[in-house]
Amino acid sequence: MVIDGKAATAHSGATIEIHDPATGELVDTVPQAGVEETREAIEAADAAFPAWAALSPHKRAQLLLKGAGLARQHLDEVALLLTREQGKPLRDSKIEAERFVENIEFYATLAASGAVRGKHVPLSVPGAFGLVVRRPLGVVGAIIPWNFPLTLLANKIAPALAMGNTVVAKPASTTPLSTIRLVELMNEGGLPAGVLNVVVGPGAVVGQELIRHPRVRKIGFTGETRTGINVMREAAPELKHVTLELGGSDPAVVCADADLEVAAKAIAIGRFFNAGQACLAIKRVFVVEPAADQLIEKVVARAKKLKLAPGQDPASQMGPMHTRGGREELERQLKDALDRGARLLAGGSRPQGTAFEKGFFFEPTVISDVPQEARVWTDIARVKDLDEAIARANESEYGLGSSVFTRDLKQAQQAIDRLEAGYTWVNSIQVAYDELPFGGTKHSGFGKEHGTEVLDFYTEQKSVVLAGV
């Protein structure tokens, strides 16, 4: 762990083993924090806050950019750690490690550029005027899941640090290694001690302490919806600021006039990227009937071509699932769907061969004609028109991302206006851009990451009246 700028161990001596999902091999061990170590990290962040907040945005940006520059020099090292602990292909890990650096650079530069501004407000009283100024919140607790640990870490710490907050990060207990290394590099690059800390341990212990501790003023959480609801409940007594990026069941609507090659490519990437372990993964496809057979054929062909292999294999396009339990749950959902009459079009089983014996691999799988009562979330359904597709898409309790494929601007506009989601991609692969706000509706959470809008969730706006000066 990293507490107050230094490597830290658990007082109890407890450790957590990190295993490679592709081989089962022990990669490393890390200290397992308890309440005491978590409080030490919070206290370090709290002590560092006044001086960090007092720095000019330009000076904070200099230090953040220096740390990001050092991290950029170690991207290959960080990416290998991420692949070994999480399982994703090395190519994808390199992209994610670079995205971490880019996110730090984006918000450091934004803060230093003067783009983050308050307001001058004329008042009705003669001789006085008003200002609205931004102030940092204080200590931020960043709770990160295992599927995209570096991207989701950056989404929280980049705007938090750029705006003058200090941070205690808690990565998932199965993927802490790449996070710890990046925090070390950011600190070596010049961040003052205590500004950025990382502790590892169970959510019920470390996470709970971050959420409940009175000196933590903001929680940024990404994870499943049920846990997010508990985060809200536990944070309520201290009236903490909370941003929740939760689960999704993202729909893709394919109209009859769509470019089916574009749609099939985006759907295949949107579903199989990171072995489907993404909150933004496309989980339901609604295709207008005249295009259904062709689209299904193209998606199936892409699924069958995907190279399933351990993440360190240069040819790997899809690695193992992250945990044994995750694969078993997928198998239960698939069996339930097939038992209810769904059709299996591709995959559907564990791959054979010595390369797959010890890992949590599962073939890229496509099913169609899935009954609505089936437990599996993935569904290719035929619909008669756009209205039915949008209605079916909105039946979910989730509202994170959505996609529509059409050459007709009017149909695209209908989908944009009516799909209940925080993000809609039109004829596009699902990529969340730093320039645009990202966040869900309904049970997919609230609050924004990315864009300048995220800064509203890591600062307070303070009103000032100036008179007689």
Contents of the next structure:
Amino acid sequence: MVIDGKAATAHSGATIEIHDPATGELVDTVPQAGVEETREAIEAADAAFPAWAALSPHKRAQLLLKGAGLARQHLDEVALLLTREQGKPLRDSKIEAERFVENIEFYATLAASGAVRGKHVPLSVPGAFGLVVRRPLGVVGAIIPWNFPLTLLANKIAPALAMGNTVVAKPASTTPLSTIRLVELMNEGGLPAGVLNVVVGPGAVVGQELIRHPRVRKIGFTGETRTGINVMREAAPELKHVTLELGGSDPAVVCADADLEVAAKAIAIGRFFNAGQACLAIKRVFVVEPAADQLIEKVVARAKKLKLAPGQDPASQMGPMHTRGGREELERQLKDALDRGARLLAGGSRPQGTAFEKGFFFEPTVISDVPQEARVWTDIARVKDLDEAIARANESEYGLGSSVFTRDLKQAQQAIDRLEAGYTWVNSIQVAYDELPFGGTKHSGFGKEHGTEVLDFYTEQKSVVLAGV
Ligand code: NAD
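Okay, that is the form predicted on its own; can I get the form predicted together with ligand NAD now?
The next block holds the full complex; its first chain is the one shown before.
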């Protein structure tokens, strides 16, 4: 771990083994922190805060950019660690490692550019005027899941650090290696000791201490909705700021006039990316008749063409699932759907062959005609018109992403207005851009990452009255 700029182990000597989901091999061991080490990291971040916050945005940006530059020189090393601990194809890991660097660069540059401003407000009293100034919050706890460890880490630490906060990051216990390496590199790049720390350990111990500790002023959390609800409850006694980026069940609405090639491509990428383990995965498709048969045919063709292989194989387009339990749950849901009469159109089994024997692989699978009562959440449903598509899309308790495919601007406009989600993509793959605010509604949480909007969640605004000047 990295605490106060130094490598740290657990006082108890406890460790966690990290295994490769493609082979079962032991990749490495990491310390397993408890409450004590978490407090040390919080205290280090708290001690580092006043000096870090007092630096000019330009100076902070210089140090962040130096760390990001060093990380850029080690992208291959970091990507390999990510593939070995998480399972995703190496080329996706490289993109993710690079996105980490770009995100740090984006916010460092933004903060240094003078674009992050307060306000001058004329007041009704003569001889006085108002200002609104932004201040950093203090120590931020960043709690990260296992599916996109580096992107989701960057989404929190980049704006937090650029705005003058200090951070204690907690990766998921199964994906800490690439995170620890990046934090080491950022520290080597010249971040003052204590500004960026990382501790590894169970959510219920390390995560909980971060949430409860009075010196942590803000929790940036990404994970499951039920964990997020706990985070909010635990954060209440200290009235802590929270951003909650939670689960999703993203709908795609395909109108009858849509370019079905474009829609099928976006749906196949949206559903199979990261072996289906993405918050923004397209989980429900509502296609207006008579386009359904043609769309299904195109999605099936794409599923059959996907190259399933261990992430380290350069040809791999889809790696194993991250955990044994995840694959078992998928198999239970598939069996339940097929038992209830769903039709299997592609995949449906564990792949055969020695390359797959020890990993948690599962073929890209498409089923159709899934009865409503089936447990599986993924479905392509035939609907009669756009109204029905939107109504069914909004039935979900979630509201993270959504997409619509149509050539008709009026239909697109209706979907944009009525889909209950934090994002609507029109005729596009679901990709979250640094420039646009990202975050959910309903049970997908609240608060924004990305964009200039995230800065509101890592600063607080103070009003100032200047009189007699
Ligand atoms: P999870 O909720 O089990 O764990 C997320 C993190 O929280 C981990 O670091 C975990 O150790 C920690 N944690 C667990 N219990 C805790 C507790 N009681 N107190 C504090 N921290 C605790 O989620 P997961 O299975 O790792 O991640 C997958 C979930 O994340 C999915 O639901 C997915 O949709 C969601 N997700 C959302 C987004 C988004 O931006 N909205 C992005 C990616 C993933």
